[in-house]
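Single chain ahead, written as structure tokens, the form predicted alone.
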Amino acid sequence: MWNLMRFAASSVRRSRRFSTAIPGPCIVHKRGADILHDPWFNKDTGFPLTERDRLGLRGLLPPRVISFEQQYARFMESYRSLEKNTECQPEGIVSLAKWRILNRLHDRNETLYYRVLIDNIKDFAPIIYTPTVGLVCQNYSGLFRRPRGMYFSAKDKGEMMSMIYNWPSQQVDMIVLTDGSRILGLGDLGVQGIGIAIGKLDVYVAAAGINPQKILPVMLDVGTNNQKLLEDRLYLGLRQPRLEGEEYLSIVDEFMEAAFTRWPKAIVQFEDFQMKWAFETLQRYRKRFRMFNDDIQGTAGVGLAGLLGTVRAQGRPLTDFANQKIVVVGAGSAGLGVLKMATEAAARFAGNKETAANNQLYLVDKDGLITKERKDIDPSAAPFARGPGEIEGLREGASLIEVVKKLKPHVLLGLSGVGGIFTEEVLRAMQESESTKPAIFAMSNPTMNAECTAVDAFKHAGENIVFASGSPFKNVDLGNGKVGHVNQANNMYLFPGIGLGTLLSGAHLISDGMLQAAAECLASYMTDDEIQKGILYPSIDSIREITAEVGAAVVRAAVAEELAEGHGDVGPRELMHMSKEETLEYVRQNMWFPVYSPLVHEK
């Protein structure tokens, strides 16, 4: 307990540099029950007993005043002991125990939770988010005990602008919405999807500061085209197919509306929408709202930094960007979403447009190579097919190991959903790569959808490749000392930075340039060592650190293009002059830390 305690101590003295001043006095207009009941005013045991007077909780605690160190000890000690009690169980439940105990504390103290999360991001972000709310949304119907976020459904059409107003906070910074289409690779889970929103602005309140009380996960419930969901006696979403077509626009629609009305500056993050809606949604809404679509956008900013980070690795400029061989597997939303910046980052680095349209980037889906030839392309996926003749050897269709053996690219990118689609054929073909230093990016989440694993990788294609993964796995022994580093080219480096950053800014839409400079922050965080090394992402450790840098980096490039309207006491005239190290300094002083505040009752 004595080493759990002092370890609680080292975490919070180590957070400290993300803190702000001790908290002035809080308002409550609750008095007694009504306080232990609210997680975000909830203190459990470590109300003063000059707080316990004057809020009514005397003889409703048990006597003994418990400091914040000693609750974040006692659940620590509570959590390693599931660890150790579970050693044995499949990891399945392992995972959703840890779940459970971790939305325990969220339910009843806030701040305690995120004072755990921000201290422990690297053990608790797998929890929380990738990739264990895969199977908490797959479970979440049997898994619900009290409601967190928004329900709109389709049932109510015409009543958003009034229901929106039932969500007490009077303030909205951050909202993230899916409807449940296409949660990770796992597919249509309907109302289940609103899994996914709560565990991302978890992250967002850990990784950017953004204050809790400022978040709102939202579900839109269209229906559900899952079979089995429908016949599931338990499933607590609306038992119909999926609306489509206009119908389904009209929700969403008056939704964007709704939030827009009440709270015209906050941040709305479309996320889990299937292809088809999430390029509509994007292109429908970014003019118009501050929005980003995180698979289509967040997905291709980090990929886009492995990318650039692949290249310092084989020890060239970045201008040689464009001449690297990039094979993306997988035409859905975040495969695209990779190709298009890829394709604006060769441009910027080489300097004019024509070398971009003469990259060398190449796109394989389930019927394999896309090219001009293929009948009913998918008008998202037409600017990357190849031409008649591109490709000398090649047909429309060729498999991925036709692909790999003939052009022998820099970079193999998996987007595609499809556990193991990276074979070991495909692997073994990938050592004959053009490439002193191949890039193998496995990045389908879950974990079972990865393209391959990394010992897989590492196994068969070499001992010196490059090798990122959307989930997370165990750098692997090569022996004699040898380590092969795994990168989790994971979004929540990224999405944070970006919310943040338009947040602080006051920009009124988000625009290619602030997402390119969010992913170029990312790609020139790690040294020249680090990447020689095949470390291409930093430690989720310092994810709270990194946000700050991309937050200030989208920052200064809202207000570069003239898009940023200040945010709060400071104008745009105010976010114009600073410096860049300014920047970064009113980027951490505006991250909300976890402390309890003193409590001051109110009528």
Ligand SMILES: NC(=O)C1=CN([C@@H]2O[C@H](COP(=O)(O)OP(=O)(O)OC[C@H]3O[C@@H](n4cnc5c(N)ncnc54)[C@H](O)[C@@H]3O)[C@@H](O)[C@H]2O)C=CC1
Second form
Amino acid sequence: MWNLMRFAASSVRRSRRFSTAIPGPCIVHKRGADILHDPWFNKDTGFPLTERDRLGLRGLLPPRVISFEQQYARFMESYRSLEKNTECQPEGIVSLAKWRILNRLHDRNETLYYRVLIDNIKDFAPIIYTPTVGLVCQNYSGLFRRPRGMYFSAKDKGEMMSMIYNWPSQQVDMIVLTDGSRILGLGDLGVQGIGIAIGKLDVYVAAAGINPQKILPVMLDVGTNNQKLLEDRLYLGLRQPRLEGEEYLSIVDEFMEAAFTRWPKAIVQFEDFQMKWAFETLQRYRKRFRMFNDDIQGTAGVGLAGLLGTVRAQGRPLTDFANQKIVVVGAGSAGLGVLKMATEAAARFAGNKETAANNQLYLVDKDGLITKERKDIDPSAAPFARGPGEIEGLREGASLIEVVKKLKPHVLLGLSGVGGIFTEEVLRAMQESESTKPAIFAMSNPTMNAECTAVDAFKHAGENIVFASGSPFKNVDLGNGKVGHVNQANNMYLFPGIGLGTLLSGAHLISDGMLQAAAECLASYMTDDEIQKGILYPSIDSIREITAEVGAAVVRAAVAEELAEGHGDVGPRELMHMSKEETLEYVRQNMWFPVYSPLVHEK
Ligand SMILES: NC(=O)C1=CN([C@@H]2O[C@H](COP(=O)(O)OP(=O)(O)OC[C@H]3O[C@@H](n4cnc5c(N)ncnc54)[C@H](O)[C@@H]3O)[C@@H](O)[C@H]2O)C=CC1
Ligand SMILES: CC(=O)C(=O)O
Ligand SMILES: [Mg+2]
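Show the same protein again, this time as the form predicted together with the ligand rather than the form predicted alone.
Next comes the full complex, this chain leading.
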């Protein structure tokens, strides 16, 4: 126990990174048992005696006051013993048990919850985020105990403007919105998709230091086309097919109007919308509201950072990026987002927008290679279709293995949502890549949907590859003391910084320049030495540091584009006069950090 407490105390110290020394008081409008039942303010046994007197808590708690460090150690001890006691059980059962114990703390005491999350982010991210969050969404109706966030359904049409005022927080900075239509690679999960919005916002709090009282997960329940859920007696969503067309858009419109009427400075992150609505809503709202689509725009930046890393890993200058042959597998919101940003980057590096555009980028979907001969091609995919006969020996619809064998690409990047499609044969074909360090990105989530495992990638494609996956895999032991490094190429490296930078700049929209700055910041974060070892992204342990840097880069881009309107006491002129270091410090100072603040009651 003592050792554990020492560990806890040291990790508590370590994670004080961006906190202010003495927490200011926090105004609370409730007293007594109501405070104990409010996870924003509850300190459990940690309420000091004077506070118990002031807030009418005397007698409602056991007499001994337990320090924050002791509470922390107690939680970690129960978590570690759960781990030990479930060692031999199936992975899914263990992950859900871990999620439950974390979720119970989340429901009870958010300060302690977020502190353990920040300090143990590498261990806990796979529980509160991908892959376990996928399992949680799949089982949400059965796991449901308490609501979290807001639910707007097709039945609420005409009511949303008043409903939004039911949310108890006066200020909301960050909203993650989903309609549940494409949750990770798991398809349409209807109302159960709220779990992904909750998980993303947990990452916002942990990585970007957004105050948990100012976040809001939102589910737009417009029905589901998942027959299994419609027939499930426990299913908690609307039992009707999804709304389509104008009916659908009118629900999203109404929500956006309501949210921005109450909180004009909020930012809305669209998450896990099926492709047609992902693109349509982005186009519809991005000039009117502070919003972005994480799957298109967040993923694009993370993908681009990884692609630039692979150029550096080959010891080549970034200007060589336009010559890299990249095969993207999956022509959905994520794959097309990556291709668009990669095309723009290739054009920039080549210094000529006209000639460089998507010269070496290839797109494969469920029907094979996409060429201009494709019937009913989706307009968003059309710019990436190859011309007829452009690649000798490759026809419209050529299979993935044909494409890889013919092109010998530098990079094979999967965002298909289909587990295992980088088969042994495909991976072996990557050994013939023209690159000295071929790159395999199996970015689909959750783990079982990854295009290949890390072990298979190193086994079949060779030990000299660079590898990244959307959900975490362990590093691979290659024998003789050699290790195959596994990167996690997940938009979690960018969306928190995009949101934070937008908030602190006060930009009224999120421009391409701000997104590009975020991606470039991530791309330049790793040293050449790390890149040579195949390490393309920072460790999840340092996600708070990288998010601060990304946030600062976004603020500076907003200032440069004259979009920044300031935040709180800091006006646009002050932002404009900040040096790079001062901007970073400004961002760090504005990141919330979980400590118990003295509570002051006000009626
Ligand atoms: N690592 C990360 O940060 C991110 C990962 N993703 C993952 O990417 C995946 C796809 O997401 P979206 O693009 O939004 O989905 P989507 O449903 O819009 O697109 C999926 C695409 O994959 C293609 N596809 C399906 N089966 C295929 C096959 N057998 N071979 C080749 N292509 C095939 C489809 O034709 C479609 O073009 C999901 O698993 C999601 O979890 C998405 C966003 C971020
Ligand atoms: C990571 C993410 O946003 C996705 O898989 O959809
Ligand atoms: Mg997503």
